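Take a look at this single chain in structure tokens; it is the form predicted on its own.
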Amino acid sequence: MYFASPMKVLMVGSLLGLVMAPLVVQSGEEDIIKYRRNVMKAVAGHMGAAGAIVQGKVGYKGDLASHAGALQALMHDIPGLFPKDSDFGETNALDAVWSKRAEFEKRAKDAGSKAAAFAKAAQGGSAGAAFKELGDTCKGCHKDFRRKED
């Protein structure tokens, strides 16, 4: 029977180390661009869906509260959505998402004081104007910092 020596298992575990790191660190960095845009589909979902009910197309009603708390809950943390070295992959967020963060920061910060706004309304009945509001902000962040899709 054949034993390595434990120089040659400590030299092959190095190397396959050496080669296995990058791999490791380019999966935990895609994994954020994975969760993220998963993240932003949900934004995507529960806004179609409050949509739907507020502007009276579906009946609803008892799960506008619901879509306003899912949404406020989603939007706490956007710019935690793109850390520094998230911008490659499949990704639709623009370079100034990175290059410009103060401005993004503060868009975001204002996209989720408008859907707490919404989720406050949406407890009292008459969240029309402040879903506009944060479709809105939602918009105006899209335009500036989301690449266009075909």
The other form holds:
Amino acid sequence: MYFASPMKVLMVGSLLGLVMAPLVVQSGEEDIIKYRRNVMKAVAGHMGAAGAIVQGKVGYKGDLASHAGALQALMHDIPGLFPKDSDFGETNALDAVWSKRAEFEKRAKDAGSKAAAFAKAAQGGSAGAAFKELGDTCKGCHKDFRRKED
Ligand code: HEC
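To complete the pair, please output the form predicted together with heme C (HEC); the form predicted on its own was given just before.
Next comes the full complex, and the chain you just saw is listed first.
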């Protein structure tokens, strides 16, 4: 009779794990998830910097249009960052992103227009109101479509 040693079971187990892992999450999708999280982080970076200028915490008024322009560019197609099959793996996106797609797209479109409005306002003088309206779109979408990190 043949008894598999615990060591062998462990080795076969981890080999299987290696073989199975790519089947569970295809690397293309993992890369997309990483990419969109980095885009969101970039968006947050520009928001933080723009906020400090708008609130008068720092000078750098000459940079405001750059931050606002970057936000407009990065937020022009948020749904494009959430293709089908990118709903598992290292993501905090809720199922609602896919199951309530029409609502998600509506929020994304609204956020895109608010970013465009902020970019326009940033070229003039006071952009505080437009900045706040844009910030509200981030919060609103995260509340319904993003898992809270503990
Ligand atoms: C239409 C919906 C939507 C809008 C609008 C939106 N986000 Fe997000 N955001 C998400 C979702 C969904 C995730 C989770 C992505 C994931 O984990 O795969 C996310 C993730 C993030 C993250 C976490 C990135 C990470 O993984 O470390 C930050 C930061 C962020 N968003 C900032 C912002 C800011 C700032 C704005 C507004 C200027 C904004 N987002 C607008 C849906 C949105």
